[in-house]
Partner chain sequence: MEVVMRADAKVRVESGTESSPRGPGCSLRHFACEQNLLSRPDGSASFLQGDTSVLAGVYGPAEVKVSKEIFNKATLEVILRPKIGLPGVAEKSQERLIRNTCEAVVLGALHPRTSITVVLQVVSDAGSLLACCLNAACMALVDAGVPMRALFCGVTCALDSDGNLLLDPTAKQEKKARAVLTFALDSVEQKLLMSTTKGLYSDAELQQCLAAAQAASQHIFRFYRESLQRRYSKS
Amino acid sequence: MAEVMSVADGRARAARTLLNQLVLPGEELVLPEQEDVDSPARAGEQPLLLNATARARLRVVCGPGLRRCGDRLLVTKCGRLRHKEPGSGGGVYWVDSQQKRYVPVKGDHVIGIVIAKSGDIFKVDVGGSEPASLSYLAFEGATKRNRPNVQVGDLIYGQFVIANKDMEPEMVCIDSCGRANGMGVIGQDGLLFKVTLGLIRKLLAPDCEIIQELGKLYPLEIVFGMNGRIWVKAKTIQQTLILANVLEACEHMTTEQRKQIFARLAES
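Now that the sequence is in front of us, could you give the structure of that chain alone in the form predicted alone?
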């Protein structure tokens, strides 16, 4: 109740006191100034100033769920406030929420489904509010004469180069050096299924052991999309279905429960 009252009163709260706690849309966060660390007289929290005339402060990166509005930092999603401490600077702040609908973000690697061809542009369903556009030249080695073999219904693994609320999202299947680097059309075999965005972030975390444990069970190929889609392929259909079911169940299992499941599968 106290958290709701603070939002209604419009008073900003210190970000470092809310780490791993619930934040609500509309809340304003304040971040510590760099000079406050060594100055007892100025100790405290000051609003984050983003204008060019402001004095040097900690460089803070805003992740999903946070938005810069003038000299303020606003919460746009309901979830838990997270923070990653880098070697220098103010670190990265983001809101960890259980969101099912995907909102395209520049740089995200996603799995899409080709739904239409429009001239030299492919329309790709990425699970957002509108399909993304993909040029036939956005593939490694593609030219006007050497067009990629992409058909309606194919699965595409690529990344966003344009993603904002005012423009249609645009994706490519090459990196900054023009190499595919694993992107492009995904094979015809395998199974595509959808999970929550929170599970995708959990599986892609550096300290996640789930994928390593799955690799010890069966040889597999797997592709993760930040839009909540996973493509997996094993030697047999039965193994593929087992892997998909285990991945879906991992979101709600504890570490001990997961180890027990993997031990049973290894014995069988």
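Numbering follows the first chain given and starts at 1. Take the two forms, superpose them, and find the largest set of C-alpha atoms that agree within 1.5 Å; that set is the rigid core. Only a predicted model underlies this, so the values are computations on that prediction, with no experimental measurement involved. Compared with the form predicted together with the partner chain:
- Taking 2 Å as the criterion, residue 26 counts as shifted between these two forms: its C-alpha moves by at least this amount when the rigid core is aligned.
Having seen the form predicted alone, I'd like the form predicted together with the partner chain now, please.
Only a single chain is listed, so you will not see partners or other molecules.
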């Protein structure tokens, strides 16, 4: 039953006014183009239309934490509302929430642990509700005769090709051209530890300096999985542990505290 609610209704608020603010589950958001429909009398921001009769339909992408509810967006998770304006279309809206549990998403690069080998498929634990399946042919240069050397307990860095709520997730260790591109079995030694999903996104953001600062500290190898897992390896065990502790603490530290810690570590 579609009810037409006016914007004057206390419940639905304009998405634009809530950007970068906290939104709670249950709140409804009105998209910019809908505001014009609901209150045509407002002089506000009218999109510039060449054809006045046809309303330009902007394609707005509804990201994580939001659901379509009629012609509005319903917030389903608690967090900050974000918006990104791409070249064409209405942009992407999503909710930046802090979470520990990973839900598989197609295209995500994750670190998994091989838990079983059954016939031609490896079962890989990625931290979701069920293990992902990885075919032995999904490695670079793998053929039926040339099987990859993967044992139970190995760490795998791969990406999801199938990940939706209805099917068992499937991952591969090659890209669409058939090259490994960094994916595959992660080497010996090193330390795997778990952090929150928000921290991973923060570390992988293009403007994050934490990784460069870490690199200046010690030479290291590091792999980030979008499922909250980080694998790190440095020259000695002590250095590896220091790096792991610093990364885990990064979540709660401010920039100044972090710089202090790095300075102190660089001295010793």
